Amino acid sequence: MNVFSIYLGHVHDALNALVKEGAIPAGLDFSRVVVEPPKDETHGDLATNAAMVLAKDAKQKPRDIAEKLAAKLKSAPHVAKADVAGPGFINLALENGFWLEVLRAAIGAGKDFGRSGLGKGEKVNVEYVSANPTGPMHVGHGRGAVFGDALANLLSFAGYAVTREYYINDAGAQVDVLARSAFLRYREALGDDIGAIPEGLYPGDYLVPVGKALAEKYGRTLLQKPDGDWLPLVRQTAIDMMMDMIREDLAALEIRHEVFFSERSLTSGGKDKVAETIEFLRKAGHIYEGRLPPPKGAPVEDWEDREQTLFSATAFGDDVDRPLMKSDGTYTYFAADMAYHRDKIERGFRTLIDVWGADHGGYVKRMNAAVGALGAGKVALDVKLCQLVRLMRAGEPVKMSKRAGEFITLREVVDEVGVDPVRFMMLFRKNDAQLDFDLAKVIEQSRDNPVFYVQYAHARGRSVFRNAKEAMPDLSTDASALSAADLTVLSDEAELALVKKLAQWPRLVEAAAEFHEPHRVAFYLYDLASTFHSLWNKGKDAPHLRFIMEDNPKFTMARLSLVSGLVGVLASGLAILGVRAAEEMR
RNA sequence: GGCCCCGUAGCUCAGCGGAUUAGAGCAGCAGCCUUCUAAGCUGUUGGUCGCAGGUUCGAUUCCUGCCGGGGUCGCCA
């Protein structure tokens, strides 16, 4: 039940009535007309820009249209007030009774309140994390992981059929470096003194178990083999173990992908999806042999001007055309990525979302160009970049050096502060803004900590029910009793403010889903929690506003209904964020 | 140098895809709180929305150019 879309309907009805009367011309485009909460709450409950948007085409002054429209809207259902304001806004106030019915509907819908059919079951692919399987994930990966996961939850709640996907970069030179690094650890496990790890190999301790596993599996047999023979074996073992580790780290964050797509699988097993993709694009006229100008201004030491296979990315908005083959004859990462995205399209997705770290920003245009070419304009790609995370402790940056052992892994952070603070704080910021993550602050149990503040609101709401049961054992507080409660006693401003805030939830879900912005959910929940806490505090001075009134079951039931609505929205909002809705705070 | 992101109150950040008087938290200031509903509460001072143009009846929001911060720049992924 989205109040705003309901009233958008009433505005349309009123406009059509005006057309019928000849008060405004027929054939106007209503698509830009919106009904939204006014910026300033004192203006009313709803505001519409209809008069201003239509003024030009109607060839009338905005305020003239607004007057006529407001007069019509006065007789729309449950409208208590319709005023014209400013340049031509119409501010509507609705009867309290209407808002209370929204609350009743919300309670009736339970966990499904706010669930939307916006997505119409359309398939959406969300690719996120996709960290290289060459080591543990760092905190930056964690942000993309949480963002992607929450976005997937959100889209699912908004009616899309979401697939959560991880692209394993198991084909390039980096996994060969991984294999060589693991081989060293293998020799170490067999008793060799390997000394310092050479420059260019991965020095981290996390490869020690890989070495041991290799030693157990292969004994000394790999030592005699030439590189070309042992490398694929070692590589696969190392990748598998790294992916197991990454999966465990993700599981610790309560993230589970449905599809793990291997880059190597594109060209293994006798097929070559990359070649097919290039052929596909060649037939479409987007591939040519040619030379590239060297990058302007950027010094490229070993620039080699050569003729190569290029994708006409510029035809799709990119700055330069992009090479598909390296000088050694293997495919570029981009070529494989195109094949991968083509595969997604072939699987029926028409909306693709890629979640990347900010360091991949330079890659966005070419991927958009690729999907433009591969999807023939019928497939939408939205690349969401997550900016860097700065790890802090009590206001001081945590020092991290790239040398092994001196950087803090995502897992360490999760183990130290817990899943909830990590997930909430990663989402309590727009994805494209940099983020300071303070290990000390996020576990503080105070109003200053948004994680606590929101979880606390939920726990507080639940405690009202526990206390009610104790204080008034005869009171039935099940769902049907709550739905049947007489809500008219909820007449205080602070109570109605909470009801109205709850009523915004369905609209917020749709907007957040539409723009792929899960942070809006986090901010909304914070706001909602704040509204609730403030009502609670009011009860301190004003006993008649307390939730439990032992001598007054009627008031108590109404307030329990309100709390029930609140708890429901907090719970489903937190579920989207993947944050636990606590029964009580400890 | 090219491209991308960011620039909003002293600090950290929102701002619903152009509109009514630009918001929140912290800090600051002023009160209340010797009490119970749960980790205090209430009120309040702060802003030429980086700068300059442009589009528009209307721009923090869209466009262009600067300035400042970050990222990135074939054969890494």
The other form holds:
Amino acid sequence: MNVFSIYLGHVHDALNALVKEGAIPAGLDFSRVVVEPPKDETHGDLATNAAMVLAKDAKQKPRDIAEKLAAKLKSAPHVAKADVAGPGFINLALENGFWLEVLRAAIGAGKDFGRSGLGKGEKVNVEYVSANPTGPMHVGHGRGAVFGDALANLLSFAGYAVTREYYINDAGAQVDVLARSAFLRYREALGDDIGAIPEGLYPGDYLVPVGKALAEKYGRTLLQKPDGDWLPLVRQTAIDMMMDMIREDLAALEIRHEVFFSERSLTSGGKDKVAETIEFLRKAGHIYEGRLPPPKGAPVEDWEDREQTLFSATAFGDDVDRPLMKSDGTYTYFAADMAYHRDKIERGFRTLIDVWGADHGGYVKRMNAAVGALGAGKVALDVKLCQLVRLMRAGEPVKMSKRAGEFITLREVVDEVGVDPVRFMMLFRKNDAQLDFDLAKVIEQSRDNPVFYVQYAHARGRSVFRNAKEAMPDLSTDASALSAADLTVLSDEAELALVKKLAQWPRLVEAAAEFHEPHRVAFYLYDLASTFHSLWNKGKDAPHLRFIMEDNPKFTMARLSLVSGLVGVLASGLAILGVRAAEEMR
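One more: the block was the form predicted together with the RNA; return the form predicted alone.
There are no partners or other molecules in what follows, just the one chain.
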């Protein structure tokens, strides 16, 4: 039950009535008209910008339209007041009885309250993490992992058919470096003195088990083989073991992908999907042979002064056309990425979401250009960049890792503070803003720790039911009994404030899903928890607002209904974030 959609419909009805009367012209575009919570809650329950966005095309003053529209809206269902504010905004106050019916709907729906059909089953591919399989995941990878997973949860809740995908970068120079690093550990496992790890190889101890596995499998036979023979064997073993480690790290965060797509598969097994993609674009007129002018300003990593195969990226909004073949005849990384995204399109996805680290920001334009060409303008790509995470402990930077040497691994952080703080705090800031993650603060039991504050609200809500059962054992608190409760006794402003905050949940879900912003869920849950804690604290000083009144079952049932709506929304929101809805806090 989306209150804001309902009243957007009433606004449209009122506008159409004004058109019919000739008060405003026909043919106006209502698509920019919105109904949302007012910025100042004292102004009312809902606000609409209708008069402001229609005034120019209607050739009327915003306030003149607003006056006429407000007069119509006063007769809309459950509208207690319709006021014009400022240059032409309209604020609506609704009858208390309407909000109580929203609460009743929330109780009846339980954890499904707010679940939306917005997506209409549309297939969406969310590709996230996609860390190179060259070592354990670090905290920065963790932010993209949590963001992508929560976004997938959110889109599913909003009615999309979501596929969670990981792109394994198992081709190219970095995996050859991995193989050479693992070969060194293989020699070490055989008893050779390898000395210091040479510059340019991966020094972490996480490759020691790979070396031991190679020694057990091959003995000393690899030592007699030339590079070209042992390299692919060691590379595949190392990649497989690194991916097993990455999957374990992700599982520790309760993240599981449905598809692991190998970059190497694009050009193996007798197929060359990169060549096929280039030919596909050539036939469409988007590939040509030519020379690129030298870059202005900072050098471009893929510029070469030679005749080469180029993609007409500038025709699709990029700054320069992009090379697809290197001078040695191999494909550029971009060519492989184009083939990979074409594969997604061929699998039937029309919405693609890529979650990348902030260091890939310069790659966004060319990838959007590629999808624009590959999808003939019918496929949407949204690249979400996740900014850096600064790891702190009580305000001081944390740098050294026991396992990786150069950085703190994600698994070390999860093992220290737990899954819930990691997931919630990674989402309690917009993905494109830098995040300070303090290992000490995220386990504090205080309002300053958002994850505790929200989980505590759910635990408090659940405790109300346990206490009610103990104090009033004959009181039925199942869903049907709560739905039938007399809610009219919920008349205090703090109670109604909580009901109105709950009523925002369906709109919040749809807006967060539409803009691919799961942090909105985390922010909303914190605000909802704060509203509930305020009501709880008010009840300490005002006995008539306490949730359990043993001598008044009617009031108790109404307040249990209110708490039922609260814990249902908290549980749904926390599930989207992948955070546990705590039953009790110790």
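Keep in mind that what you see is a predicted model, and the values were worked out from it rather than measured. Numbering follows the first chain given and starts at 1. Only the largest set of C-alpha atoms that superpose within 1.5 Å between the two forms is called the rigid core.
For residue 571, the Cα coordinates differ by under 2 angstroms between these two forms after the core has been superposed. Relative to the superposed core, residue 27 has its Cα moved 2.4 Å between these two forms.
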